[in-house]
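Okay, so here's just one chain, in C-alpha cells, the form predicted on its own.
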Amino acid sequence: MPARRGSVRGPRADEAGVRGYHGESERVSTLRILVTGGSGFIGRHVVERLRARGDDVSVVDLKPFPDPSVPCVVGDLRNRSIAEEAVTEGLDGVVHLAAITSVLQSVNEPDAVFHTNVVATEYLLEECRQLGVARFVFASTNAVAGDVGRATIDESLSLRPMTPYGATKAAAEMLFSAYASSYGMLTVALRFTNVYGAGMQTKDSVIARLMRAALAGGTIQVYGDGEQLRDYVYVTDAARAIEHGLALEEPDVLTIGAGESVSMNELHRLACEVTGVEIAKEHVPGKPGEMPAVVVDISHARATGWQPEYTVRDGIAATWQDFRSSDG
C-alpha cells in the first residue's frame, strides 16, 4: 500500500498535538471527529450531541446520515478504500460504533461479524496510526467478561466471552491496547451495557418491544420465570460517555451502564406503570445459554468524572414519551 501522509507514528496523548483538550472543562478549539456507524442509533445521538458543542463531525456509515450537512461517507469498512476515505489528515479522533451487535446473528454468521467488528476495525486504526490520528473512543460491551452468574462485572475481570459477538469486541480491545502501546495513540474502551432511549423506533431489544406492544396492544414474550436480570443505559447517557471518553488523558476501559439491574418482570411493571397500558405478557422457555443476570460496577467510571442521569423508571418514561411522539 503506498505511504499515507502525516505521521507513522500516533503523537503521544501527552503531547500538545492533541488539540483540543486539556480535561473535559478546558476544550480550547473546535474538534474534529468522525463516528463511525454515526447514522445509527447511538450515532445519531453522538453527532447530535458534538454539533451542539461546536466540534467538526463526519460519519461513515452504510446508510447516509439523516441531515444531508453531515458530511458523510456511504460505504461498507470492511472495505478498506471506505476507512481510507473517511479517516482524513486534520481528525483530532474517531469515535467507532459500526459494528454488528446482533448476538444471535453472530453464532449464525461468526466469519461476516469478526470482518465487520474486528478488521475493519483495524482497518481504522491504521489509517489512524499512519495519519497520526490520536483519539479513538470504541463502543464495547460488558459480554466481553462473560457469564459469570449474579456476580458483579467491572474492569478487572479476566475476559470470557461466550458468543462470536463478545469474542469480537474482545478482540477489538486487545488491538486497542496493542496500538496506544506501540504507537502512544489514547484509546478508551466503553463497555456498554444495554442502551436503550429516544429514536430506537426500529429496534428489536426488549424495551423498544414494550414500547410497541403498548402502543399496538401487543404481547411481550418473556423468557423463562422473567427473573434474569440486567442494566439498562439510557442513550443520552451513553452519548455522554463517549463525549467523556474523547476527553480522557490516558487509555482506559469503562464499564458503562446505569449502575441498576432490574429483572424482566420488574421492567415490564414500570413499563406498564409509566405507559398507562396493562401490556399483556406471555411466558416462554428460555434460551439456551441466556446468563441469568448482568450486574456491573460502574465505580471507575463514575470515578474519572462520568455518572449516569437517568434511571430505569425516568428512561423507560422518556423512550415512551418518543415513540408517542413519533407515533403521531
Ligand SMILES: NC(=O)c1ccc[n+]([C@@H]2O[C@H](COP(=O)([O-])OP(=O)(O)OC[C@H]3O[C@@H](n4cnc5c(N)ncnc54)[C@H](O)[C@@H]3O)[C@@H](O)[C@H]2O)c1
The other form holds:
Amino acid sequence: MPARRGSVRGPRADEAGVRGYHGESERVSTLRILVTGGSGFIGRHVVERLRARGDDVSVVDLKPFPDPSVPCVVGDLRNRSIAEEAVTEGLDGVVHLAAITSVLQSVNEPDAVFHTNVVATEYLLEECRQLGVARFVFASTNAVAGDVGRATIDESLSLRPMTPYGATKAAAEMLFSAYASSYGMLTVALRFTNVYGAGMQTKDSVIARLMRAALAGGTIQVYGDGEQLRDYVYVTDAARAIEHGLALEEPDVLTIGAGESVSMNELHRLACEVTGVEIAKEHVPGKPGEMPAVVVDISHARATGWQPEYTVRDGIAATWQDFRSSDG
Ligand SMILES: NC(=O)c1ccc[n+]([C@@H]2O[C@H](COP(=O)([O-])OP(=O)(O)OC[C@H]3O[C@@H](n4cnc5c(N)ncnc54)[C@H](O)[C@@H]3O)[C@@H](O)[C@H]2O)c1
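What would you give as the form predicted in complex with the named molecule, now that the form predicted on its own is on the page?
Let's see the whole complex now, leading with the same chain.
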C-alpha cells in the first residue's frame, strides 16, 4: 500500500512491512535513514557508522554536513516545510538528534527549546506517519528522571524533569509512546548520560574543557567539593546504541551510559594521568539545583544486546588523541 502525504493515518509498521534488520547479524538490505542533527557532534559519528555499513543516509540540519557527498537539507526543523522536504517516501527510519542541547539555554529560552525539541519532533513524527516511515530512534537524556539524589536511575522511574531541556525530552518521549501505540510506529528513545569523545572540540562540556585546558593551559572550575558523580559514555558507544535502536523489533526506552559513575575529582585525575599534564583546577561554590549524583543502571540496554566498549579512561585517551591531532 503506497503511503500518501496527507492521508489521515499512516500504515502501521507491520502493514508497511518493516524491512532491513532482524538483529545486527542478519542484515538483509541497505536501509534509507534520515539523521536529523546529523551535522552535530553525535550525528557525524552516526552518519559515518551507518554509511560504513552501506546505508543510504541523508541529513537535515541547520548547518551543512561537512562531507558534500551526503545529501543534506539545510534548514530549521521548526518550519514544517523543512520536515516535509527531509522526510521522503521510501525512508526506512529516522534518527532524531536535532535539538537545542544546552540546559542553560533551555532555562533562559524555554519557548525556543520547546519549539525545537517538541514541536519540530511532532512535525517529523507526522511526516513519518503520513509516509509510513516505520522506525524512529530518538536521543533522549537521563535528565528526564530529575533529581533522584544518589539513587540509581533506570527506565522504571517516574519522569520529573527539572529543566525545560529535560521536560522537552520527556514530552517527546510521550509523543513516541503515543505514535507507537496508535500507529504501530517502532519508536526507540535512548536516554543518554554525558556523551563525550572525538569531535567534541566545540562543546562546552567538562571533558572538552579538560582537554582544552590540557592543550592550551587554563584552569578548570570544579563545583563544590568535586565529589558529585557522573556517568560518561563514549561517542562511538552512543552511535552503536543508535544503530542498535534501529534494529530493535519493539518500541522501547533504553538507558545508555557507561554504567560506571566517576566523581569530578576522579575525572580530573584521569585527565591529568592520560594527558601527562597537571591541569589546574579551582573549587568554586556548587550551582543551586546541581544533582549530587548521576548513577545509571544499563542492564535493560544490555539485555537487548547493546553494551559499552569504552571505559572512561580509554575514552579520555581517545578524546585526547583527537584533540592533539586536530590542534594547530
Ligand atoms: N551530547 C550529550 O552529552 C547528550 C546527552 C544526552 C542527549 N543528547 C542528545 O543527543 C542529540 C545530539 O546531541 P549533540 O551533542 O550531537 O548536539 P549538537 O548540538 O552537537 O548537535 C545537534 C545538531 O542539531 C542541529 N539543530 C539544532 N536545532 C535545529 C533545528 N531547529 N533544525 C535543524 N537542526 C537543528 C544543530 O545544528 C546541530 O548540528 C541531541 O538531541 C541531544 O539533546 C546529547
